[in-house]
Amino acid sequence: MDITIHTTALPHVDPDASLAFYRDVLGFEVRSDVGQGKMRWITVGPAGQPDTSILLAPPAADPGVTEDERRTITEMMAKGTYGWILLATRNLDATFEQVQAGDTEVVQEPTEQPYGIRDCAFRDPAGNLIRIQELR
């Protein structure tokens, strides 16, 4: 099989502010911006990897979705423990001091852990968790 990752999702409820952070912060390329208001679905990708990319979509919008979901949705999204992505860079403490400059809220700073990999995460304006590690 050749199976390759080509878009993963992760919800927005403020899509200007997210497509700010993943577009001015981490310098993603913005592919596509369909919708209006808080129903917009934007797609964003590292420069030079067009075959991989973050689709920000309004969480729930799904109509199969109860109320009650949608309520545990936005619960878990405003404690931060709804979403997640892991990234990576060959320089994390430039891409840390580059985040951070962003007025992004810093979760951890760049750390050795005792599994092998340096780190660190921060929270997108959703309350997404994005960690980032160091390749080696």
The other form holds:
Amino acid sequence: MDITIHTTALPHVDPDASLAFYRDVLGFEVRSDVGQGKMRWITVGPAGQPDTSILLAPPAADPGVTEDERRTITEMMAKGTYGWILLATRNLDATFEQVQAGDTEVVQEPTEQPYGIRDCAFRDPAGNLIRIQELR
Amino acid sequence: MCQPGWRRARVQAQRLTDLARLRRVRDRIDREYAQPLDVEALARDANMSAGHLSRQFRAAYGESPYAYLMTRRIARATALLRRGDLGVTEVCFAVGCASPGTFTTRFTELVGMPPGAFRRWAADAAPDRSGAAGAADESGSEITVEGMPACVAQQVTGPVRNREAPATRQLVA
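Show the same protein again, this time as the form predicted in complex with the partner chain rather than the form predicted alone.
All chains and molecules follow, beginning with the one already shown.
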């Protein structure tokens, strides 16, 4: 078996706002951008790591999702209990300062956790929790 | 304006805006729990009355903002007490509680033992673990969290959330 983690998806509400966050605030490169309006599929990822991507996708786009389910998903996104991802960096403090300077909603300043790691957390424009852990 | 579909869409859009506002209040609790926050101040800054915020927050998240704030503080307190270099009163103030009495009561409700006893228990438990658990020897947790994303580990090892504060409890420590 030779399996890599290639793409993971996070939902967006406002594709342009999400694109701006991942490209301009996190500094990711944009690898593809298809669709239009709310139905945009935008692939982003860190420069130098072409094999790992995040797909910013419209939520509940599968036609099999019912209207009730779609409403539940959009409400969970709004209240911040739906999408999340764990990123990592070697320099947490500099990263935190840069992301914070991008007018991002901060959920947690860099904190030493009892289980031996140090991390911080933000919201992306769609309400996804972006947790960033320090590599050491 | 008269079409029922439009009206439904408008109501739903307003609901999402309201939920996002509650999310910002909850995130602020997570971010600033160590400050002398209270529900009045949270509500004021979100342009809501304290009663409205408490009701809406509870409807969205299943617990009041006061309960969420105190749970956040107690979760951090368990982490600081495990470290062993701070006393109970120091930890109480470090996590934003102004009243040691309220801190001890809430801690005991959530963790199942008073903070002093927890601190002694963590100190006794730590040396046993350091040999076997290696890098995780700081956790002092009953549950193995190695290899688990930290935020998930916190949910697993954090204080039990389902023991809710009575709704009548309004004062923030």
